[in-house]
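One chain comes next, on its own, written as structure tokens: the form predicted alone.
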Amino acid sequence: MAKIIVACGSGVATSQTVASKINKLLSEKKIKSAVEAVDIKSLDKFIKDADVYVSIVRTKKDYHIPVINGIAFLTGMGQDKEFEKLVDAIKKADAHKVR
């Protein structure tokens, strides 16, 4: 199962929000995953063995994972492409895992 991490400043309202509606969104496609919100100081933390990284806050970091746009989760802007992305991304990583 592929662990997706959603950070936001503080990790209380807007990450939850679109962690919120991923979950939502990937339990409609019956599609299995951990989504876990956090805020972007801990990000470092949480993001070592994460699959997928749905960013609200730009960061310079290269974590060498897929970054999903989250801002389109909040707008709706965008929002198809941005999840057709995650759940590609999902799948690559739940691949891989099964090897």
Second form
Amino acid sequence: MAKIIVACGSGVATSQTVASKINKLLSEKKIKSAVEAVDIKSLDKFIKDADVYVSIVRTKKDYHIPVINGIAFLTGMGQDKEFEKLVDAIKKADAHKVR
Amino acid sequence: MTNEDSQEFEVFFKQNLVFRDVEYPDVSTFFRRIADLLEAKGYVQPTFYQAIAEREANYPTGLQTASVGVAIPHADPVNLKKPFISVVRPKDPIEFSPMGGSQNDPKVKASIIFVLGVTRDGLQVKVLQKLMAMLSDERLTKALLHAESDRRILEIIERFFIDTKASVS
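Please move on to the form predicted together with the partner chain, as the form predicted alone is already shown.
Now the full complex is given, and it begins with the chain already shown.
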């Protein structure tokens, strides 16, 4: 099962809201995954075993995993496209894990 | 069902926390004034101003929805005394840096600002989901921008909160 990490400044408001939205969209598609919201300071710790990073804050680091624009899930603008990218990334991660 | 939803509304929204048609020369003046008001009304700790200004500088909260520029500034819950959401409709839009962006990116001209005094109790997710759904609806944002009283602004929000399930997408 793919692990998705969502990070914002505090891990309280925006990341939780985006995580909840993504959970809902994925369950509608019957895609199983683990979505977790964290604060940006603990991102380095949590991202080690994550498959996809949903970003709400600017980052210069390269985490070597697919990055999805989380703001789209907040405003609804460009959401379909980002969700498609997310689903692709999850499928790739799951396929990799089976092998 | 309706009861729970209206409670959620009542926890956060208060008529004395709606500020309409006030002029703010810039975002830091805005934070200073709002923090002072919220502190005087007993909603926040004296640390709130510094906390919210610093957080906004590091993690900006300007958001452009399909119909309006908004901002949802907030600070760590340790700086709060009790939960609230303050609704501010400035006379002229206030420039916020975009969420996920930096100081160098084009600013979001925020016509409506929701100062979020939320904690980790789970309600914050429901409330923010509803706010964002509401702000994506052009009809409702127009109504909010043109409402002629504080009371009317809260009526629009309350009606949306009660009529819409938490699972809005």
